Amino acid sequence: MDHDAIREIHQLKHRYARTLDTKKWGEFAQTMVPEATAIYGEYLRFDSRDSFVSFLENTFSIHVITQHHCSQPEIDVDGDRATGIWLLADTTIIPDDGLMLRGSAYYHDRYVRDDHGRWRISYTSFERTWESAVDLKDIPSFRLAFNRWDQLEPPASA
């Protein structure tokens, strides 16, 4: 068993989630090879890293708060290739719409070791097991005590 590779893939997936939630799109893109493909949910398919990152950047703008927690990894390494299955627990809050989504899914990933010896994602997908939606008005005591994205100015349009 290649324990170093498994540890590096753990770090890679955690970096994927961290940079997605903190909207560090350049660093997020570097978790994948340029030709990476993705199936996100039931209907969204992407044939390149750039199209996938662009979609996420537009969908999870500063007006959307997300938390992606990946755990329970099952990783198999075969030389410079690997596969992984991860449990995802996620929360999305859309303050402008007064909506909170929570759910669970299983990621199915493929990884490759690049020319510099770094593991990167070559394919990612997830299959939902459940998702719920709550109107924040239904939780009278709900308030955002802190929202990092309220502190930022939206990017100027080109």
Given for the second form:
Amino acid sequence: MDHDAIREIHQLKHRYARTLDTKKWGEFAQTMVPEATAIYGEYLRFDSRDSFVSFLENTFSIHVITQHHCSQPEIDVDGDRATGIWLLADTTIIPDDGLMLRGSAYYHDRYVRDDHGRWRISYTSFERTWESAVDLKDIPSFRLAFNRWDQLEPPASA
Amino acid sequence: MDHDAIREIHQLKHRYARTLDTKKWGEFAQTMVPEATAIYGEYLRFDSRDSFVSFLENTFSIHVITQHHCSQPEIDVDGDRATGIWLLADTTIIPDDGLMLRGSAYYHDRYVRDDHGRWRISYTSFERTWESAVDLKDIPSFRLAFNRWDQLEPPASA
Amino acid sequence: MDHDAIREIHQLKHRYARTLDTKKWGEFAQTMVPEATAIYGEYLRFDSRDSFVSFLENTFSIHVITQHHCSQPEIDVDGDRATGIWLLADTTIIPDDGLMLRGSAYYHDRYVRDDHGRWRISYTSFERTWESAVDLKDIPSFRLAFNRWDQLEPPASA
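Right, the form predicted alone is done; let's see the coordinates for the form predicted together with a further copy of the same chain.
Up next: the whole complex, starting with the chain shown before.
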């Protein structure tokens, strides 16, 4: 069993999730090879890393709070290629729209080891199991006790 | 440290959780030896894999959405036997009853390596820490934006 | 790659989270060296294990239900020292105050291997991304179907 590869792929996906949820798009892009492809949900397909990262950067702007909790990896390594299944337990809050989403999905990823020996994502997709939506007006006391992105938002008068 | 064993036990439990939540009962049963025993909650005891899987298949039918999020493994390997503690952070939604449950528990598992070198679960139990319940009628806007099992449900007129 | 070290640090943090959420303060303290330091949130600093554990023991008494879900480790080992980043996906319920909190944060830890070869936490901190708060009076049906700590509470007349 290639324990180095498995460990590196784990840390790669953990960095993917952390930089996605902290909106560090430069570091996030580095988890994928430039020619990476992605399928997002049922309909959206991306044929390059740049188009995929641009989409996510627009979708998950500072007005959207996300928790992409990635766990339960099942990794299969074959030389310089590997596949992985992960549970995604996700929460999304859009304060301006008063909307909160929660759900489960499974990532199906492919990974490659490049000439420098680094593992990176070459393909990612996820298949949703369920997703629930709640209008926060039903929970009038709902408030963000802390929101890192608040401080980054330009003032309304700007 | 037997890294192969630990890695295989991790992936075994991850497959257990994934096939449980996606209701792939045949694949789910294969994570356990036939003579596996289980304690479920405070009162339910099962003395074979078949009786345990039947119970779960009935309890978690397509009318019940589950997220068994298994993580934080503490695995102890001793030759062809091993024990494991896991956090279970679980969410259950029963749309027809308008009920949502969330909670924490700890799995206490035992594993065996069979003659083919495969690790499987020989005993599983969990000890709950807490569980909360909410009637979804308190949150009128609650809706399932997606539910894989909806499509599988026979029409009401069938 | 020092797989023994990485595995031991993982299990160390998993034990940290489990004993924190099950309020096993003696076992919890053993995950840290006596001279461990901690930064908790934005303002609280602790310069010894004893002061940190005392604070947590008071804060997370049997009147507070916690789920510190620690995952997505990124561990970097350098001899007998190591650093780690972890996602904290936390839920806190304070039944007496009718309050529920949920959020994301990232732990930034340091670890040391002591003379007996055991890894322990020498420094821990976390940086919050977001935290939401809900008054449970908005969800009148909210109830604890199970709460391990209830049984441990002294009767009101005591």
